[in-house]
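Only one chain is shown below, in structure tokens, and it's the form predicted alone.
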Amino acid sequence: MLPVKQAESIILNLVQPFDGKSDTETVELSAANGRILAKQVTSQLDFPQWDNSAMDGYAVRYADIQAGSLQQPAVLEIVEEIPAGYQPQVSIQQGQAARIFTGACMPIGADTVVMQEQTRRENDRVLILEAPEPQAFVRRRASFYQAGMPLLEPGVPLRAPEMAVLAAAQCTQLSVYRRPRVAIFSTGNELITPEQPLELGKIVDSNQYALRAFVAQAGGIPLPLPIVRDQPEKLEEAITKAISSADMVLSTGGVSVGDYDYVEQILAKLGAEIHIHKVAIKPGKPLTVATFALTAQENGGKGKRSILYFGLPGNPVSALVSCWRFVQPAILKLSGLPQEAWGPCFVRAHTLTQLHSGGNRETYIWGQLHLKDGAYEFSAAGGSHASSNLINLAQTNGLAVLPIGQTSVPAGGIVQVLQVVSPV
């Protein structure tokens, strides 16, 4: 059996993330949310575009009003108003302001901006009572962002910050890259969909429906497939068909030691290279990895390709600590995010409910963590913790991490704990 890290090495040195050229994409900005910039985005708008003032005031030169004070205020005239979204009609000159308000456009003349608290206003004139640092709550042209600079980067994901950054700088069409492909499929003579009536001694595909979502979570378009029973030439024909149509595949259960476990001896038979076969981990020891190297021709004439395939195992919760673990950081470099993205990210935390381990594999005990006082804390869900078991793992976002060796953890002690929440 391979150690968790050497597995999860492996796996993402097995990765070819998608090409900034070819496995790309043009949406509008309307469509762009949760997707991931595969080009520099840059603007032709300087940020902010205009002077504009900080404050509810009134615009001044500063030279008229450096000496205002509330025993002897500065007195102007007030030329004009300027509300947001007006141009101003009128300079500013000696002696003279305007009334403005945030957001508004500074007119010329002006260079300072005197909050409205510190004013008093008499009829068409102001009476300055306190004189503010020179250039006061004004916002200069372009101290935020200069046109033409780089604005976003390859590799950001777009969410609502980057959204309203790229609908301001008015950037309408963005290259992203597209989302990995990811085929499904269940494989058992005991799986039945939730529609079927259940019958003694059947089991419902639920693995199909935590995969779809958890692909779908990792940012990955997911292509669910029918269930597969155990057959040689039925699972031959399954494999043929994910390989020819994703990125990645996703099968469950057929990885471990039965006599109808048949993943590994079919992607030998249809020439793929296994590079791992087992994990130290628990839940989840039965893991198969594998790569397919689609030729040109085999690809439709699209250059060639390699197809990373996961065998995962049957049970509920192996399934989803195999792909919280192994999968989703595979995802996440397909699709073109930056290493520092990849994870998985482990917190340090506080459990406070005891934690077991056998202590010859690495355990994962799925839970709920909580940041309480800037600080985590970890809960085991109740109940059994058999890989069958995925009742209590609703509501899981930790998987906290007892390493090899260790047998336990007591309420209170410090543990690792992976999150399993995507950060696409």
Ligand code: AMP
Contents of the next structure:
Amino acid sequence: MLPVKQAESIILNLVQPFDGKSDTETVELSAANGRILAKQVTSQLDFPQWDNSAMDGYAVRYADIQAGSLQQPAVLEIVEEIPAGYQPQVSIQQGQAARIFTGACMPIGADTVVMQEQTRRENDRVLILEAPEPQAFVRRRASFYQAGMPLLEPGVPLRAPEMAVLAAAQCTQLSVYRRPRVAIFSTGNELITPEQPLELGKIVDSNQYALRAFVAQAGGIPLPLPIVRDQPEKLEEAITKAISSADMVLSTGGVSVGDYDYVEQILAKLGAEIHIHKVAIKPGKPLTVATFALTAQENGGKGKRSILYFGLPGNPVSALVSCWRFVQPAILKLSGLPQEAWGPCFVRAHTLTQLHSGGNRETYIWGQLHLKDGAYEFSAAGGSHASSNLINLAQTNGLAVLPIGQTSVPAGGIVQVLQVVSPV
Ligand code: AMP
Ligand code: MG
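Could the form predicted together with adenosine monophosphate be shown next, to go alongside the form predicted alone?
Below, the chain from earlier opens the complete complex, with every other chain and molecule after it.
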């Protein structure tokens, strides 16, 4: 059986990231949140765009006030009031000052701002009680950013800070990577939808819902397909449809060694190359990873491309653990994010509960990760840790990992925890 690390590296090597030219689309700034930049953004604006005041106070000529003190204040005539947004009309001459407010444009002639706390106003005059440093409290044009320099690089996910930068720079049209289209279908004769009556022996297809949510959270577009029965012809039809409409395919079920497990057989029949059959992970041992090589013509004339196919285990917990551990990094790489963002993200935590493993597979124990006094704590979900028990999977935000050979971690011990978070 393949070790987890090796499976991860095989999978990542199979992912061919989106192309910065052909796999992009243009979006309005208002629709850009959560998207990933495909082209470098530069701005024609300097930041700040003009010299402006960092304080409420008085814009002055330093030479006029440098000798000012409490005992002998410099006295200046106020010739203009400049609130934020106002264009100064007057240039400041010797012996003059302008009342100025934070963010307002510096008037010509002034080179320094004296904060109002160090002044006293007397009608149309201001007394400077203490001189600041020369050029104090002036935000110089282009001191934060010079027009034409790179502002944001390709691969940057657009979140609140980047949205602010783009808005300030008046970048209203953005080239972003398109979102990966991920086809999802469940296989099994026993499966029904949540709306259908639950006859004895039937099982609700919860994987469809879990995987849709997972794909959307990872920044992909889920393409849900109907439940597929355990019949080779039906499976062949569904896989053919999935690979013709998606960048990646996730199916669940039918990858173990049972009589009704046809996925690998059909993948091979359809010409897929199978790279992984089983991984030494618990839960999630039966994992099929395959690729379909599309010709340039099959890829709509956009060059050769390969479609990654994940045949995930049917067990709901196993399916999600496989998604978090293996599928998420693959989606993130495909999406155009840089390598640092692919994850998976492990943190070191103290476990509050004792953890157990059979020791022969890398074991992932679901539960909750909390920060306490700046350090992570993990507590395993209560109840059964059978991979068919999806009930106590609710509110999982971490999976404690016991490597092969380690059979337990005592309460209070240190454990690596895979954080179940998505960076987009
Ligand atoms: P399989 O991998 O097809 O052998 O399925 C393993 C177990 O997972 C069986 O108990 C199935 O009933 C259950 N299962 C399979 N597919 C799903 C699904 N889509 N949603 C919920 N449970 C499933
Ligand atoms: Mg099945």
